[in-house]
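A single chain, nothing else alongside it, follows as structure tokens in the form predicted alone.
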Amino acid sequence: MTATTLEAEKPQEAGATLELFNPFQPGFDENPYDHYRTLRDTNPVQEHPMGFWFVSRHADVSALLRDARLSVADHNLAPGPMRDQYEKLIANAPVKLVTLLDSDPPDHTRLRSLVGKVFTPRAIAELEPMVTELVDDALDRIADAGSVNLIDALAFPLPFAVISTMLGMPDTDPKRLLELTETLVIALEPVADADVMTSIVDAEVELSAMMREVIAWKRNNPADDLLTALIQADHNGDFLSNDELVAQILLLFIAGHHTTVNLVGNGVTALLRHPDQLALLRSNPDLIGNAVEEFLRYDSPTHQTRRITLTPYQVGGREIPAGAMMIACLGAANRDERAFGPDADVLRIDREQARHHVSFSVGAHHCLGSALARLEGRVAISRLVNRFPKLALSGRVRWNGRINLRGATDVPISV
């Protein structure tokens, strides 16, 4: 059976209950995938009565990301819970900043013209000697302490600091610049705390403010970094202006941050869970660039994405009207069986389909950042697990229990 012949599906029996989306329900932050599996089967796409839809199968969920009829901007959606929610936060928060994920053409299509300018694949091959330093270094320290944690010692402080490099950032504090991006990067989860609202509000004034000061002494000492070329960034005499520049950069230091932290300690959690595995890699070292692909659709460092109908839309036979906010589950679609074959439950570094996962999402939204992902991934694990012939786990694995940017926070190991 291939796995395109899976799309035929047995009915649903008459009577039978239809699971909801719970990201709450006991286990979930532990592994959320078998939750997933049952919405595929059961409630591909559901009306939520938080007041969204969510959609979970692959070739939905890669439908709606390619279609240019669907929205990103939050102004869009009709009244009800979520424009609620998205006029609350717009009445508290005095920033106003616009980033490639919030942004519709053809506002979306300027900036990504601009900033794709510096994103080149060239750009990004560049950075390689300066990744792979930094991991090296790490990994020294590693070595000396014989046992740490993933997260703690590799897999977050690396891309912060390949950010703080690439920008060419001057002297800042980056103790604070950490504890603001950290307080601002649960913005991209469900919030229903008014403390918590405001804390986020606070930290993007105040990260906001530090970034104008940085992008003004940039204009007066330029340099072969990112963050000159983003400011000398030309598309037929058009430039980013000032907000534009603070939106982009905050939008790396909290997406582009986190997204690899999960890919680097999601990654080697599984690998480590999967000693057959780890052998294939180490056996034929060529297959890392295939299994950072595998290891994206296995354990996605981002789960969920949206899309915001102006239209009635029709998906997985239903019809959703205009105005609704649509949840596209980038973490279930990535474990479909219809897409991937009936082991899409299992991590296989030589999978021949593992570039087809969603998590950088597809179409015009996909993630301008990916190649950088992928650099630090491939560069971070293929030198761990060849550094340390005895790596293993050494105690138990703990997540961050966040919806979206679901990732280990706590990775044992021993060298």
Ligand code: HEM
Contents of the next structure:
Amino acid sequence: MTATTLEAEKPQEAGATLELFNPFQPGFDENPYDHYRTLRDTNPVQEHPMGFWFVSRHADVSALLRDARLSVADHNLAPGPMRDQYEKLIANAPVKLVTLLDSDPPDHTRLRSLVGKVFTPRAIAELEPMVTELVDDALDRIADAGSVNLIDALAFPLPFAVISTMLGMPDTDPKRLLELTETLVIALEPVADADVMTSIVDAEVELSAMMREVIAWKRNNPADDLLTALIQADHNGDFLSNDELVAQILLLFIAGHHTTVNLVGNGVTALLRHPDQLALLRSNPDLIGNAVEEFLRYDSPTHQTRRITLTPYQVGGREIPAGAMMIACLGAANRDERAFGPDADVLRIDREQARHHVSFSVGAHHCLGSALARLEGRVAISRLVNRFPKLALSGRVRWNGRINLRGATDVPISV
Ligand code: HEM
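Having seen the form predicted alone, could you give me the form predicted together with protoporphyrin IX containing FE?
Okay, now the whole complex, with that chain kicking things off.
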């Protein structure tokens, strides 16, 4: 994809050249937000030559995510480049995994009530001692080392360990499981070349086989864990089938891992780059809950999600035809001055409207793991900051180059 500045079909000012979404421009990796501002100000609902519509203002993004007339199922795409990409993927996929994220009602309603049954706020709150222990063990190792990459030492291992422990995974081959989910997570990126698509499909096949074995084992060895609860989840005599279980368990690994890595990695990076905000948090630890919301807003762990129009659809003064893919840019919406005021680009951990961010989406697909992600973010960041009074960045922060799950890969810190 080499999208550049093109003459759009309907310029908003006569003769104006309107900028198109282009994640391949220099510096985007480090800072996508200046580009997002230009898109919001000049071309907020744009038809992209790659075959999708890109929506960047907070009001438009929130409206479309809440709109029950829109679909998340790719088979509703009209012929075009997006449809072609989908056809290629399913043609090569020997297993078909339907997750919450790609199903519409009534399937989505049914799956959500079954999975939601075990993902209650109370069940999540009970995990706090386990999360605290995992964080403190990691902090002990950081204290011994003196200087580390925060991602390797805390942000990356923590959510993987939390999901595995919650599910009650047998200790068979966590390394292989991690490698495979690392490949599968690339499926959440908007562009993938043919080789990458093949490796995603291969990983999906191997992971499905692995999960089928785990489910069979768990049926014979029930315990007080999420996997047993999912197997036993009963909605008026209705249960999840084996295929549905496999798909939802993989979704939990994929949706819950890198997103949370980014919350901790991007959040700590932002905090250490703003010593005044770090001092404010230290002097007022009760701000941690709001600070986590502001980290989610200021540097989103997820930048995009998608919806498909089933009929012609009006948004931001444009009409989008039926069967079109709309990319809702969560990262751009979270920095919209129209929603967060003129200082939307500033990190303020006591910002009143921080909670209005759309990082967890809104509407029917609102993140099912948001309470867990908030818990992990709150425990990890507050305990890190309180334990190490000399905590500081000790080198250059590097980014992962992803368009959707954009996050830091290297956050060198000294304690
Ligand atoms: C859905 C973001 C952590 C499980 C979503 C969506 C977003 C999101 C944006 C909705 C996409 C849409 O509307 O199309 C995040 C972020 C996280 C996070 C930013 C961390 C900071 C987690 C965790 C879990 C999880 C820890 C579970 C272990 C899910 C599930 C869905 C979902 C199951 C699908 C819900 C549905 O389609 O009904 N997440 N997520 N997420 N998330 Fe999260």
